[in-house]
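Next up is one chain by itself, shown in C-alpha cells, the form predicted alone.
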Amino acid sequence: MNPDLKNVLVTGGAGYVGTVLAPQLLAAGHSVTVFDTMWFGCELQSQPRLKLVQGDIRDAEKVEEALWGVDAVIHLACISNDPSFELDETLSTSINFDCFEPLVLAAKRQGVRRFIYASSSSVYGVSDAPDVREEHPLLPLTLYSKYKGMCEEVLKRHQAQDFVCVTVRPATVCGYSPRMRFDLTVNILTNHAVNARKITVFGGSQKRPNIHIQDICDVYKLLLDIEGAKIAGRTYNAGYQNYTVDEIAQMVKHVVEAEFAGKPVEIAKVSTNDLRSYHVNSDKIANELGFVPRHSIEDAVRDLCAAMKEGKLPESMTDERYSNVKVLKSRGVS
C-alpha cells in the first residue's frame, strides 16, 4: 500500500465493480469511504476502516464533506451503460457529466492527491483498426460514451504535480460480484446458458473487448500503489481478450456444458442494430506499468457457474435487481 494514499474514497463503491474492489482495498491496508446513492442496494458489510455514505455525487455539500481527509479518489459512479443512460438523458447527463468537474474541483480543494477516473472503451465507437490504442480518435456513438470522453478532457485540465490524474478505459467487465449485473455480455450469456440452456446472439460479428472483474480491480489497486510521476495525466486501455460475440457465445456454451454435464446449450442468432465493434490494445499499461491481466473470459464464466451452484444468485432470470435498466425503471426513471 502507498502510505501517502491511505484514505481512499470510491464513488459508486456499492456497485458491480466497487463491491469487489472495496474489500480488497481494505485488505491492502487502506481506509475506504464508499460514496453511493445505494439505488441498487449495498452488499458491503460494515467493518473497521470502511465508511458507507449514502449520497448523490450531485450533492456538492455532501461530496465536499465526504472528501475531507481523503488522499485518493476512484471515481466509478455513473449511470452505467447506454440503455440505462437513455431512460432519462437529462438525469444521466447531470450525473455522468455536469457534476464531474465540481467533483474534481472539490477533491483538489480538500487536498486529494490522486484522482483515478473510470472511463470506458466504448469511447472508440466503431473502428476497423486492427489495434485500437489510446491515441485512436474518440468516435462515441452514444451520449453515454460521449460524456465519458468529455470527462477525460476535463480531468486532464486539472492535472497538477500535487494532484495526479489518471484515466482508465476499461473493456466490458465480466465475472461474479455480490452486486451482480446480468446486463453485460459475458454475464448475460452465462445466465441464459445455465438457466435457459439457450443463448441468443444479437449479430455476432462485432468484436467485444472484455476484462475480468478481478483484473480491473487489480488495475485500480495498481494505480493507487504506483509512483505518481509514472501515471500523471495518462490514459490507459484496460482490456484482455478481444473476441466476437459469436466466439464469446461458443466459450460460454463449452464452459457451461462442462460445468453442468449432460445439459446441452443451444445458440440462436438474430440481427441487431448495435454496431459497436473495436479491438482494444492494452500494451501501454503492460509496457509502462507492468500490468498483465491474469483471468480469462472462461474464468469469469466458471466463477458465475460456481456462484449459481452455491445459490448466491437466486432468481437470476427474473429478479430486476440484476439489471440496471429494470432497477432504474422501478425507481421511476423512464
Ligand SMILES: NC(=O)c1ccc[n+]([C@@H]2O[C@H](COP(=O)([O-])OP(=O)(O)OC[C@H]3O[C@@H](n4cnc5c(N)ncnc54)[C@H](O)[C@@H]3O)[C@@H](O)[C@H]2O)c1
The other form holds:
Amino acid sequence: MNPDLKNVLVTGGAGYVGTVLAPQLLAAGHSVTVFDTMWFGCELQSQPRLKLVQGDIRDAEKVEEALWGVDAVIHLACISNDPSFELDETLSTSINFDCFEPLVLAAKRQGVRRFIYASSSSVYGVSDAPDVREEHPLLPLTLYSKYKGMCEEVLKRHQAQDFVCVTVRPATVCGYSPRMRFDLTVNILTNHAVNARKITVFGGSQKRPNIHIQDICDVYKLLLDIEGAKIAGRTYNAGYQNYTVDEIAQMVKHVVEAEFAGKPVEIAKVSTNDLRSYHVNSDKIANELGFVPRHSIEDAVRDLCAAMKEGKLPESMTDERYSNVKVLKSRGVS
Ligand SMILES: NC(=O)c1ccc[n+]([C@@H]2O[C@H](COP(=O)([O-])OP(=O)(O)OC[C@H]3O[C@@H](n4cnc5c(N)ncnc54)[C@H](O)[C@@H]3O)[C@@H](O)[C@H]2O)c1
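Switching forms now, from the form predicted alone to the form predicted in complex with the named molecule, please provide the structure.
Everything in the complex follows now, all chains and molecules, and the chain you saw is the first one.
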C-alpha cells in the first residue's frame, strides 16, 4: 500500500466493481470510505477501516464532509450504462456530468492528492481502426459516452503537482461480484447458458473488448500504488481480450458445458444490421505501468458458474436487482 494515500474514498463503491474493489483496498491496508446512494443495495459488510456513507454525489455538503481526511478518490459513481442513462436524461446528466467538477474541486479543497476517474472505452464510439489507442478521437455515440469523455477533459484541467489526476477507460467488465450485474455481455451470456441452456447471438462478427473484474480492480490498486509523476494527467485504456461476439459465445458455451457436465448449450443466431465493432488497444498501460491483465473471459465464466453452483446468484433470470435499468425503473426513474 502507498502510505501517502492511506485514506481512499470510493464513490459508487457499493456497485458491481466497487463491491469487489473495496475489500481488496482494505486488505491492502487502506482505510476506505464508500460513498454511494446504495440504489442497488449494499453487499459490503461493516468492518474496521470501512466507512459506509449513504449519500448522493450531487449533495455538495455531504460530499465535502465525506472528503475530510481523504488522500485519494476513486470515482466510480454514475448511471452506468446507456439504457439506464436514457430513462431520465436530466437526472443522468446531473449525476454523470453536472456534479463532476464540483466533486473534483471539493476533493482538491479537502487536500485529496490523487483522483482516479473511471471513464469508459465507449468514448471512442465505433471505429474501423484495428487498434484503438488513447489518442484516437472521441466519437461517442450516446450521451452516456459523451459525458464520460467530457468529464475527462474537466479532470485534466485540474491536474496539478499536488493533485494527480488519472483517467481509466475500462472495456466491458465481466465476472462475479457480490453486487452482480447481469446486464453486461459475458455475464448475460453466461447466465443464459447456465439457466436456459441457450445463448442468442445477434450478428456475431462484432468485436467486444472485455476485462475481468479482478483485472480492473488491479488497475485501480496500481494507480493508487504507483508514483504520482508517472500517471499525472494521463489516460489509459484498460481492456484485455478483443473477441467477436461469436467467439465469446463459443467460450461461454464450452466453459458452461464443462462446468455443468452433460447439459449442452445451444447457440442461436439472429441476424442484425447493427454490426458495430469496438476494439481497444491497451499496450500503453502495459508499456508505461507494467500492467498486464491476468484473468481471461473463461476465468470470468468459470467464476460465475462457481457462484451459481454455490447459490450466490439466486433467481438470476428473473430478479430485477441484477439489471441496472430494471432497478432504476422500479425506483420510479423513467
Ligand atoms: N461495468 C462495466 O462494464 C464498465 C465498463 C466501463 C466503465 N465502467 C464505469 O465504471 C464505474 C463502475 O461501474 P459498475 O459496473 O460498478 O457500475 P454500477 O452501476 O454497478 O455502480 C455504480 C454505483 O454508483 C452509485 N451511484 C449512482 N449514482 C450515484 C450518485 N448520484 N451518488 C452516489 N452514488 C451513486 C450506484 O448506487 C452504484 O452502486 C462506472 O463509472 C462505469 O461507468 C464500467
